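Take a look at this one chain, the form predicted alone, written out in structure tokens.
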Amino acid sequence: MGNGTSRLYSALAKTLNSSAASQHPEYLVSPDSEHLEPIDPKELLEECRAVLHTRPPRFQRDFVDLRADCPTSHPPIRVMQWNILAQALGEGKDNFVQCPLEALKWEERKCLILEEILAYEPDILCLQEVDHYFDTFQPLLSRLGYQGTFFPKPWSPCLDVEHNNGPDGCALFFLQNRFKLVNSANIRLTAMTVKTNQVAIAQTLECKESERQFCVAVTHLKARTGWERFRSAQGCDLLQNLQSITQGAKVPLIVCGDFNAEPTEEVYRHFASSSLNLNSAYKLLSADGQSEPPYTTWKIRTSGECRHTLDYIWYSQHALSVTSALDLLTEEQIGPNRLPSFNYPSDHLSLVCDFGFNEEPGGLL
């Protein structure tokens, strides 16, 4: 921060007490932050960059224009999907052998995460592995105009790490000046009728400009090889819930998540063939429009190097169109030590898409 701490950052620092989550054992009650003054996002971005002044600059990623010649009268809806890497897991469990511990320091890593969010200015933000909701993301993003919801895992592995900051879970944020919340559901996913440790949030929003409604959902399915059938069952449960929430696809749908599943897995096929008529947005970046990216996560652990496509943004292709998508980092940008790193805060890449409503919805809400 140079020779002194700015008045803005000094005020923000008071909201970033790392012990805050431990004072909220229920983890579900948001603290009242309406009394806090709004933050200018450009000022906050500059503050983040000041904290990060000794680190390499943020990677340049470009949006790919995917518009067909169908102009819309309303601004697009920008959706960001990102597994941000739980701090407790990054430092205490994930064994990123090529990543220096210094690169994982929360005081700087949180600024890298915020910088990424602020740079792309999403209208809707879907996050996984959030374990600093109450002391970082909720107080800061609420002052940027977002309304947030957090749903932790019932038995978060973060709680096994000494000096943890509470459980990790999914978080969903939307800009209050663009959307009105119609309804919200926290879903604890089941597999073969058994309640599991994985969760989802589904919210129906109404666009204030167009008065069109749509549902956005965020989830994080079970990890690791050998759990493919389990993930498949979780996906079926989520689809069943979303079928009900969207009234059988009458309400357009966007589903973001770390599915922990390659496109070859059964859970992927369930979503691709669902009666909800979903398509995967990032397929549109491929030459034929039918292939997922080669990777959305790339890391080196003690068990070896892992490069996988696990993260997706699904959408109702009958009601919504993807007008642009943020390109992925190249192998050269990622570098030989892979992710996370001093350059990039997570082992997963953020996905960002712009959506527009199709002009002839065919009777959809």
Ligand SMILES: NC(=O)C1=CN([C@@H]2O[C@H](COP(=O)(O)OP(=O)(O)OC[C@H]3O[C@@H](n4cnc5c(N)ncnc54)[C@H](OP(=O)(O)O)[C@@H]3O)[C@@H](O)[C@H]2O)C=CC1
Second form
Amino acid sequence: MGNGTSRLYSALAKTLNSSAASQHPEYLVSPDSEHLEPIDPKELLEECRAVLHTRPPRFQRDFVDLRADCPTSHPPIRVMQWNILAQALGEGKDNFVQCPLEALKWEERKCLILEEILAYEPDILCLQEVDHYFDTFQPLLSRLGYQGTFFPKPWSPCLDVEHNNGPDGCALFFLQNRFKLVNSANIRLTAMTVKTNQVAIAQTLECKESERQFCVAVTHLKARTGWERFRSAQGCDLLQNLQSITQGAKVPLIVCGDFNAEPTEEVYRHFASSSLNLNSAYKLLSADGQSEPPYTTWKIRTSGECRHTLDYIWYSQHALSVTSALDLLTEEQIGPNRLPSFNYPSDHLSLVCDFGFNEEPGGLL
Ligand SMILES: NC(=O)C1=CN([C@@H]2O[C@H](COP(=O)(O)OP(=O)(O)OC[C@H]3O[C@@H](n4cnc5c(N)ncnc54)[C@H](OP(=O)(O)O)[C@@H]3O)[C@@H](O)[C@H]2O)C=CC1
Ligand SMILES: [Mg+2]
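Could you present the same protein in the form predicted together with the ligand, rather than the form predicted alone shown above?
Then the entire complex follows, led off by the chain already shown.
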């Protein structure tokens, strides 16, 4: 092991024995990590693979080329949407009855999560259920060149779990060499004017190559059946906030989230028909371009098998094009015990797509 690798290993090892973070307003403020040395992503990937050497290999997923005929002069913007499964919820609340507790050990599951991020190298990373921001993702991803923002849920269910690592919440990371932060908003969602336990982060970024601005948002709506109207109200509140942040759809928009809603739900229809003119990127993987994938989460709880499409990447369809999207895992890859598993760290699949700006600067969005 060379010097560089030893340094990396100690960087990774430092996060292995993380203890519970203090539950104070520091959650809202990123510590200054600028003094930390940069990490070579390839070396970190190797370190992760070394930790995971007893596990089965990663699943192979391919990008599907979706380019109609839109040659763009600038490199695409790669966006990853992922509910990574809060450690406290996975071990203490979710009841994944077919997943051995051993598969959920943070020391290894963390490396599976990092491996997935490093494999696809997103320019923008939108995460839900993050309960290891300050001890893991913020320090490591900042050394990989990302700028991160975390907004915890006000009453995170993680806090009910013994030995929790603090609240879970949404996190948004972008590569600092590609984008400049123009504006950032942490939004506590309301439902019928009442403040709720769900949050969103919305940031306006400027692309350094093209100097074009766009807004990216991440959210995680209320879970469970019986809460459909509540989710719908939260979605309306988020859309209203985004209307204002994008100056009435003048600024192109990408919204990533675990909406906890199937495409048949009202909140989905609100997004699909909003005046923000959004399309859902993963529909483009279907033969007719009109159908969402059959699942984005698949798990077995005491209540039985739960296979649902709940996660989406929405985008301003007149301003942006999806040039490619990462295909989902097949039923065979997911296996009979479903997710999470020794091969895959979350009950939700990551969604990854590449965006390009359409060639009409100042045109209709
Ligand atoms: N002290 C207080 O005053 C308050 C406390 N709370 C606490 O927060 C909790 C609820 O928070 P809220 O944000 O509304 O939570 P949600 O109902 O949105 O669910 C929280 C998490 O549970 C997961 N989940 C979904 N379905 C199930 C299931 N069937 N079994 C186990 N887990 C599931 C979800 O994952 P996914 O999205 O992947 O499906 C989600 O991350 C309460 O139980 C309470 O502990 C909440 C409000 C006030
Ligand atoms: Mg969950």
